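The chain below stands alone, shown as structure tokens; this is the form predicted alone.
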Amino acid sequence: MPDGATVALGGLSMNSAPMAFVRELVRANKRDLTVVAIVAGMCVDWLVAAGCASRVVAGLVSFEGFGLAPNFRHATQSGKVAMEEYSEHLLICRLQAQARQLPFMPTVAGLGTDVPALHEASGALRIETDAATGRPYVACTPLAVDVAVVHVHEADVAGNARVNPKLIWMDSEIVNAAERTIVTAERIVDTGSFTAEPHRTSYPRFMVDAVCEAPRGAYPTSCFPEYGHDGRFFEDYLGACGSPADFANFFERRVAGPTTWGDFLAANDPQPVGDGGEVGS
């Protein structure tokens, strides 16, 4: 992934967020990176630590009972990295829009609020009138996005990925509209389970472009029903950031440092499944 790329993070705040190669975004050292996320937390908090992001849209970022995400918010607050602020349906829409090839996705979200007139400038939203029937709505223009990243619970070397027991948030809009997407998994199994039930497959092989192997890939975030989160790690996450000496010991000890993905679920995870090997960034 080049240096200013446009990345669309999937998962939830606390649920299947791809922190397995988040983390190697980190350690690639990359920069200046948009990344896109419809709701986030501690993978978007990662890259605005290390650096890696300079804008972020989104609907929200936060984690959620533990707080919010102190890294985002001191870097958005101080100017650091820009923030573009969307409800998460005007979000979706703008993404419906680019998987489309629309000129706009209407909505009558927003109407009303304060969010068009943030956008107006940009031309992301507008406010229109239709025609025919006189009733406002909001026009979401198409948001380009290089490459979608997702977590899913099995994956064939071909492609095919599946979310187990159903993909019930929002992680296909931003498959749909990306260019290309990384699929990272918590295990790889044989094509033959895909081809037996395809009606369980999330995202077919043809709008996959790569597959990382990484098992317990979503962690500290969790990977229901198979895993949850682990509170410890955003607890020790948040009491480290009362300091910057301090925080920049937890993130080099404890996410950037450990060679691999299972050194690092090693330091961290009270339920380590070997070496998790390498995700490619």
Given for the second form:
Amino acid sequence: MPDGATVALGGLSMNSAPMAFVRELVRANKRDLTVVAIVAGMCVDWLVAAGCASRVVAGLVSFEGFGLAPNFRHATQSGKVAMEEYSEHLLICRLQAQARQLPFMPTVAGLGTDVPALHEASGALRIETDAATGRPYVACTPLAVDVAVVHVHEADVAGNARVNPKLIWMDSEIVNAAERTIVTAERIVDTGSFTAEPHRTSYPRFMVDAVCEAPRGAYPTSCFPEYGHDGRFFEDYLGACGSPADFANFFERRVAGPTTWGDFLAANDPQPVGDGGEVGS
Amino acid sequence: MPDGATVALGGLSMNSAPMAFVRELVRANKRDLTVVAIVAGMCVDWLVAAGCASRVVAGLVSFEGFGLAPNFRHATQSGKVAMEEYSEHLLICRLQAQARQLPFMPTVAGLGTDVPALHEASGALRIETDAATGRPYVACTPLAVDVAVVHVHEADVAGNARVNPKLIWMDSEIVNAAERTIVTAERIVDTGSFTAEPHRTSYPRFMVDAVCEAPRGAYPTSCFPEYGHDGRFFEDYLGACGSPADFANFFERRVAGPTTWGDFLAANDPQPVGDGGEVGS
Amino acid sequence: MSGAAAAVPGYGCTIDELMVVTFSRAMANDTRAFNGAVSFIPVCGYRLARRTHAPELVWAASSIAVDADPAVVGSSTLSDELWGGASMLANSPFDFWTYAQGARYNTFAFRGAQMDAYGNVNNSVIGPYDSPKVRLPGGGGMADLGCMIPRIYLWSSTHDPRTFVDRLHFRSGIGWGDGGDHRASLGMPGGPQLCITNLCVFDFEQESKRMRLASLHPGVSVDDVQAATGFEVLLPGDEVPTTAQPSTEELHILRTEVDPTGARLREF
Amino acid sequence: MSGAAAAVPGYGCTIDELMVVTFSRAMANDTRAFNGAVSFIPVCGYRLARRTHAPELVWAASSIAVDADPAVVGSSTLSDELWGGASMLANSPFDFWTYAQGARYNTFAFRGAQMDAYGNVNNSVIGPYDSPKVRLPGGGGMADLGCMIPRIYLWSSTHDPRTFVDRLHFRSGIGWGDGGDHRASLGMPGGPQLCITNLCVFDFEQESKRMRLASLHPGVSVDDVQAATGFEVLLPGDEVPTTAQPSTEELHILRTEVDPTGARLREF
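Output block for the form predicted together with a further copy of the same chain, input the form predicted alone:
Below, the chain from earlier opens the complete complex, with every other chain and molecule after it.
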């Protein structure tokens, strides 16, 4: 992952972001990353806080009911980090155009709003009119992604990967669009686990370039159905934002400082696995 | 299902076609149907043999290694039935444009072949050039479907439906495009079966308008993983095509004549359920 | 993280409860809804409607979990906390977005940091776009779903002139657009039906598609609403009615079954 | 339904076996392939390649079952009979077609009822399109995958002038199109690499993109091939080599592991 790369992060809002990998980007002091995240929160805020990201390409960045993402907010307000704003579906369509090698993907999303005009100069989005019906649509051009990073429950060393109980969020869209894909997994399993239930495989080995084991690797976001998001972490994080010094201290102690992922988890003392939603699993 | 309706049939080639429902269309002596079937075989041949279909909209109709679909072949050669020929992906794109209420879906499929020109006059397909890149694409316009009919393993009376172990073929594309959807199911189950494993549901109740129980309802096509296609039926069917009288006799005795679906199965003596592929189920 | 909501004079309930019940009553039996982030009032409203007058109502929790019936509403409306009892976990890019584009879901509710008289919303920036005073989260699916879904509902627990503005700083999501036939001319189905706030209920005047006072919550005057609203509030021809009182049964179900832990107060 | 294939003089195998082995040897270790209907030769070729020189080769049986390793090849190559041992059952509209459009699969093999010198194929009609002598099944995915997949292989077990024609009655699938840079000008990746028949192997001349004789099966002459081919067969600068002999190991694996029941003979 060179400085300056375009990296797309999986997950959605409080759910299933590849936080262990994001923390490694922070610790590796990456610079000038363009971060693509369809609907995101903490993952983007860490990369902005650590100065890794220079550009955020997203439909929404927030901590939901907990509040705004504080570093993202301040860095984009000051102009230190650029926000390339889409709606959720416009961004999906750009990723789909890339994945399917199409000149564009059409959608009605964004018509009548101020979003398409943000991308008129770059040509990323174009409002066009269908020749036959006269209906307007937004032509979403391909969005190139160097590396997608997604978190899964199980992967084998060949790269077969599975989200339990089912791939739900939009991670497949970034995987399909990306030049390379890195998977972090709660568990590394034998290939026999995939051949035993091949209908449950989310990504085949040829779509995955690297696999890293990362137990509880989505913390503090959720990893349904195994664990929920840790609201206390979000509250502590926001609570530390009173002063730059307080936040720097918090970020070093609770995020960037711990040497291993295990050390990080110990520093944050998450509740035991199994406290998440227990639905249908 | 009024005469003249456009009906889309699920399944793919030798697999998972809603044969029990198709047989009821034959027995009800429906007329002038437009039959949409992406990659099909026996289901189309029955409807053509019985004079139900006046138009076939498809990417491929055959009995694969067993031979050509005989009634389809002769009726389209004589002009009695019109073949509206697409490729598989061009047809999917037309269905997707309909499902997503888009003026068209773009694809590179079909470029450089004679297929798009078949649909130039009707405007169903248009070859266009992307304004920004100069790249050609095929604009696939929406294909309206009155009724989709798909076969599943399990459904509840509310219309929730599940294909085991996973929705694999392109049935979702016709369901999403159709005004109404009829599901035939190997088994009717309680809604609790869906709430127990909600990640396995293929269609939610609001996409399904009617459910009919039809055990072994895909016979003589397969219903993976529960039973395979019955090659003997295909061979007998083709073997009866030597003379119109022989075929009429065969069709009455083995297809249209039996009163109930159970009578039909008894007349054809399929092998016991469980002889299909036993993969990963 | 939860606030407290004011009592509604004479109604034996608080304002959050009145808003949920009012939202619930607007839901027909053929409603097929889903919800996005921080949508406690609509989530409670869908759940209540299904338990009262609209048993066939479809609600996809977080846009994922069809017919979910969780024991409680948790701290996020866009998480698996809400998925208990669902009959389907839909996949987002293929299932959800196809159903949304095809208007198989017919109902969506959104709120913005700013909302205008036509039910358009801003959740992107306060201030100039390129150097904003506040960088908000972004519109998420608002720009998409506003275009696709025919029955749009708006709500706000902060009815004040900062929220209800004459001119949005950015249009993140479309309601009735520029008003009149603008939305229809773009080929979009339906449009905003109601806006339910902590002071009143707005509907939309048929020709102009501007917000019009439909009912006042108890103790609230027309002048109160106008003072809290940054655009001119249209009035109905007749006298403005008072928002109907929740029934004892509705309040009981809301308090004991729909949202026993009071998650809806997170919006206050 | 199965036919019989002629013995290959001096090679200790039959022509189906020579075709499978030749196909197999053309598959590099980075092959990511799938197959459609009635594709016994390619299916056996992928399976053999993976067991010999290309252990990393990906083959999605019926385009669905990734890394399948069935005990036998059944009566259809587009059915669940082939799915045993797969590590993934991909969904057709979302997984398969996305991987195909993105050229994540890089290899596809097709045959047509007619094939021309540029590797274009016809599987739609024999005779005039509107009143055909024979209505064939239709191109299925040929018109799609010919455009999307960079490494295209053709094969035929019926090398005769009815199959290899100067002018297709209908172009159901594109190979090199009109030849030269036509395919590239349409923005398509790669193109046909080889055509393996029961008489010979063709490659494609680099400039014109016309079929050129690459090797002759034992006992077949250049004249035999030309007589069986409806277009002028290009010859290489040097003498035409003989198609290489299958090894004992390849034949053993083919006969005992890849296709012990001889399903490949369904093409003969």
